[in-house]
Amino acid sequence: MTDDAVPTLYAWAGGAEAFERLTEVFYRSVVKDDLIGPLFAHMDADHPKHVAMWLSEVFGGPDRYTKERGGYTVMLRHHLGKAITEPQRRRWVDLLMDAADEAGLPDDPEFRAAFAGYIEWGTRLARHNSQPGATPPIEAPVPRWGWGVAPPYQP
């Protein structure tokens, strides 16, 4: 399969609608969760849509988060000073993976490996950046995540 024939993770997942479904399901669980719910107690009503835009861009979709929300710098600001703990990070990951199932994201091993790879990387970075005294780079591009070593199986 040529690189041109390999769909982005965004396209494979179902585009913007799939990521919006994911974040709606996810944040319904988050706000009820005893461990991470307090981190989102004052969450803006549009927060799930903004996170869907971020994930869409990361996984190869349009650069709406960058153009409409300000890109990496804005995302970084949401995490600074939050002092996210490892148990909170892991709960976030677990709830997102459960939401991926409930929202009907593709469950093929290749997609889920790439999806989980970014979620692990991104949440670990967010945790590090959220710690007191952290000095992460303020300017950086939005990451663009691909299939890695296992593109989708297409017979």
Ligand code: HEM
Contents of the next structure:
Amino acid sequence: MTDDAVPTLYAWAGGAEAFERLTEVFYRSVVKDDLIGPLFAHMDADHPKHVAMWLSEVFGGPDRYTKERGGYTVMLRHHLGKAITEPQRRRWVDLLMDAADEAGLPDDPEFRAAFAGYIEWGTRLARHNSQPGATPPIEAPVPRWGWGVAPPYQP
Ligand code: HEM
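Now show me the form predicted in complex with ligand HEM, since the one above was the form predicted on its own.
Next comes the full complex, this chain leading.
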């Protein structure tokens, strides 16, 4: 497969609509969750759509989060000072993986490995950056995540 022929993770997942489905399902269970629900008690009704825009951009889709929301800096500011604990981070990951199944994201090993890789990385950064006294960079590009060592499966 040439580089040009390799679909982005965004395209493989089903595009913007797939990520919106994912975050709708995800935040429906997040707000009901005893451990992390309280962190999201005051979230904006559009929060799921914004996170879908972020994930779409990360996985190779259009740069809408950068253009329409303000990019990395805005995402970072939402996490500063939240003091996310490891059990909370892990719950966030578990609920997102459940949501990926429920929303019907592709379940092939290659896609899920790349997806989980970003989620593991991103949640660990979010926890780290949310601690009191953390001094993460305030400006950076939105990360772009690819297939890594396991390109899309070809029968
Ligand atoms: C890959 C990991 C993560 C990504 C990509 C992510 C993404 C985002 C984005 C894009 C926003 C801002 C949405 C907007 O523009 O309105 C946000 C806000 C927020 N995130 Fe995260 N996040 C991650 C991990 C976490 C974790 C692990 C927690 C806590 C367990 C968390 C808690 C929050 C909270 C509390 C807000 C603010 C909600 C509000 O508006 O009140 N995030 N996140």
